[in-house]
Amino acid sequence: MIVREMCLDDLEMIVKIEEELYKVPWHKEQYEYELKNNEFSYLFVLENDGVIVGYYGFWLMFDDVDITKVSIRKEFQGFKLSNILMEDCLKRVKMLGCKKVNLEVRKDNFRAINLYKKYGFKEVYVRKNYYGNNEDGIVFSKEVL
């Protein structure tokens, strides 16, 4: 398994994974914008024998990072591959001189919440009805040492 930068050629597979995983997936155009135009955006894929099994992204703004995605294809979930993504992400943000990492997650996404807590993220506050339909988002934060 390798972690590498996401490229435009990855987007067909990324969009399929997005649609499989999320109620409100990012579209191809959103990823194209992130890759081509957003100078604050960093996107990476986890690849195994030429197959994308996961991906993550973050925005670096000054010395803070907002994680935008941590995603593993459904058929590869349960094998702790998200640990590879989180470790790679935290290593990269530290090398970039980041001081704080933030992220937001659905209140009922217990797998993700447990992953973030494992890596030292602390709950900061709840965004009421963030996703609509009475679905709250929880903001987590972690100081980078």
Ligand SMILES: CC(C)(COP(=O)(O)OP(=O)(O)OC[C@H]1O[C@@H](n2cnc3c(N)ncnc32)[C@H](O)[C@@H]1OP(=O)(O)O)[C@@H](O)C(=O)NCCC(=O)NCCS
Second form
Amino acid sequence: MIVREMCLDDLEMIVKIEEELYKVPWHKEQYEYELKNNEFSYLFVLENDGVIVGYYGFWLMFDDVDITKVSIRKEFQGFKLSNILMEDCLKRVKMLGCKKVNLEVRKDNFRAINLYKKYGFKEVYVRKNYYGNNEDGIVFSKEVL
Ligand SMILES: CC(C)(COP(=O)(O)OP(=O)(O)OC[C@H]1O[C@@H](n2cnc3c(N)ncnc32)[C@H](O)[C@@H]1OP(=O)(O)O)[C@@H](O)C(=O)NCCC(=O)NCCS
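Now that the form predicted alone has been shown, please provide the structure of the form predicted in complex with this ligand.
Below is the whole assembly, all chains and molecules, this chain first.
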């Protein structure tokens, strides 16, 4: 398993995985923008023998990081591969001099919430009806030491 920077050639596969995993997926254009034009955006893939099994991303804004994605392909979920993503992410943001990492998660996404809590993220506040359909978003945060 390796973690490497996402590139434009990955996008066909990334968009397929994205549509499988998210109710409101990022489209190819959004990823192209993030890779080509957004200087604050960082995106990485987790690859096993040339196959993308997951990816993650964040926006770095001054001292703060907002995690934009933490994704493991459906057939590879449940094997704790997201630990590799979280550990890589926390290592990188520390190297970049970030002081605080934030993220937002749907209230019913128990798997993701368990993952973030395990890595020391604390619930900061709830954004009522953030996703529409009465679905709240929870903002989690972690200080990076
Ligand atoms: C969230 C996600 C990245 C987790 O990846 P994963 O590698 O399958 O996760 P894990 O197998 O390590 O499980 C994560 C934790 O949730 C727990 N968990 C697993 N299944 C669960 C379930 N059905 N309900 C509650 N908790 C569960 C696990 O026990 C684990 O905690 P532990 O290590 O303390 O045992 C993955 O499910 C995913 O890509 N989901 C879709 C995209 C998404 O929602 N991303 C987060 C956006 S904020």
